[in-house]
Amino acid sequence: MATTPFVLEPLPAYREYTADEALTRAQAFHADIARRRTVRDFDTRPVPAGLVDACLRAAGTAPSGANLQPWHFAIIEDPAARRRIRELAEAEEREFYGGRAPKAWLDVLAPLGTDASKPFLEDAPVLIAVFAQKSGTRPDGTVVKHYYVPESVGIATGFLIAAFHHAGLVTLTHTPSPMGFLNEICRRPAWEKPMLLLVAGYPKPGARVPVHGGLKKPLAEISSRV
């Protein structure tokens, strides 16, 4: 079956900066994104209407294999649904911490002080279940296979985390395993794979996080020039 070629247009809205401006912007972005912290203590106050949608629109601009955009973001704000997710996630977590996880994995987690209790799944006003789509449907009803699905979904999720931070919210990535219960709760088809739960909202007053200094690898360890 023939495919419709992309229609090309002049590169829209591109901005080039002087070397000094570019460096200043890059440094400012680093300084801002470096403030981002994973938070486990969430306030229960709601997120303003429209803010989640604005952040999701930013995530939707992420690049993807053949521009097929193999993701779906299920927004979970209903208290009863969040309570049910907590119940099911904690059941899986008890299995994880109770013997399913290898000791080496538990040893790595130990400094963070995590356990099977996940109150943030109920306290935070917004949960977003991120689903990866192995295939999609064209407007004419034909099915098209998606490519580079994990890579594409990962990039879009990174955009979403950055967008929430830019808007003054905090987030936590949570990955109970297995996560099949999310398909039922979010009414998503079985062929969509839940990748993670993104917890979003405001930090609880007095929220505490692990000391950050020295935990992030320096540039020399995360990059090289060839």
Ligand code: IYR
Second form
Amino acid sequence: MATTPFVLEPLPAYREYTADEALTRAQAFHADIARRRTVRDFDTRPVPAGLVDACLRAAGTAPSGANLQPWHFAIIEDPAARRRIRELAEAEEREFYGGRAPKAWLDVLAPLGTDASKPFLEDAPVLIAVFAQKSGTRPDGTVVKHYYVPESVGIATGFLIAAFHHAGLVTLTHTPSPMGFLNEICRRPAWEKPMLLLVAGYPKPGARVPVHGGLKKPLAEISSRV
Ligand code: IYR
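Please move on to the form predicted in complex with the ligand, as the form predicted alone is already shown.
Every component of the complex follows; first up is the chain already shown.
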């Protein structure tokens, strides 16, 4: 197999800011991303055409191991497919909350008020099933192993969550476990691993979220200077 030639180009579209501008931008970004909340009460309103694709394009710019982009985002908007996902996810969650989850896990979930009922899977207009690909296929049909797959998929999903937030949509990261049923519904091959379901849309009027003031760890706890 021929290797791709190593080609460099001048760094395109880079912008450096003055120190003042940089700080202002960093603080503004923080203020905006800090408004993001995980929402469980979704309105049934559809999202405007093109918005999901625009957000997915942003996710697709994420860095990844050897730039192999080991992700696939399956968009589920069909109401019957969302209803089926809800049924199958709730069946798993009933087992989880009904005995499969260790007590310590249920204890840390208690403040979130989650349970086996997942109406948002039907109410929200968009579900994105995020799949991780441990290998891919080159244009010539040969197989290429992927590296740092969970890291890369996590980074791209973070971009996607930020893109949805930036566009004024709310999201919920849902992880029914196991969730192999997503392969069949999304018609993805068995070697792709479903990592999570991102629920996206608008909050229901009057949507409520857990009280959370101060619950994000302070900088001194999440960081240290070496
Ligand atoms: N998958 C379950 C449990 C759950 C687990 C974690 I970690 C959460 O942050 C929230 C829920 C559920 O979706 O209810």
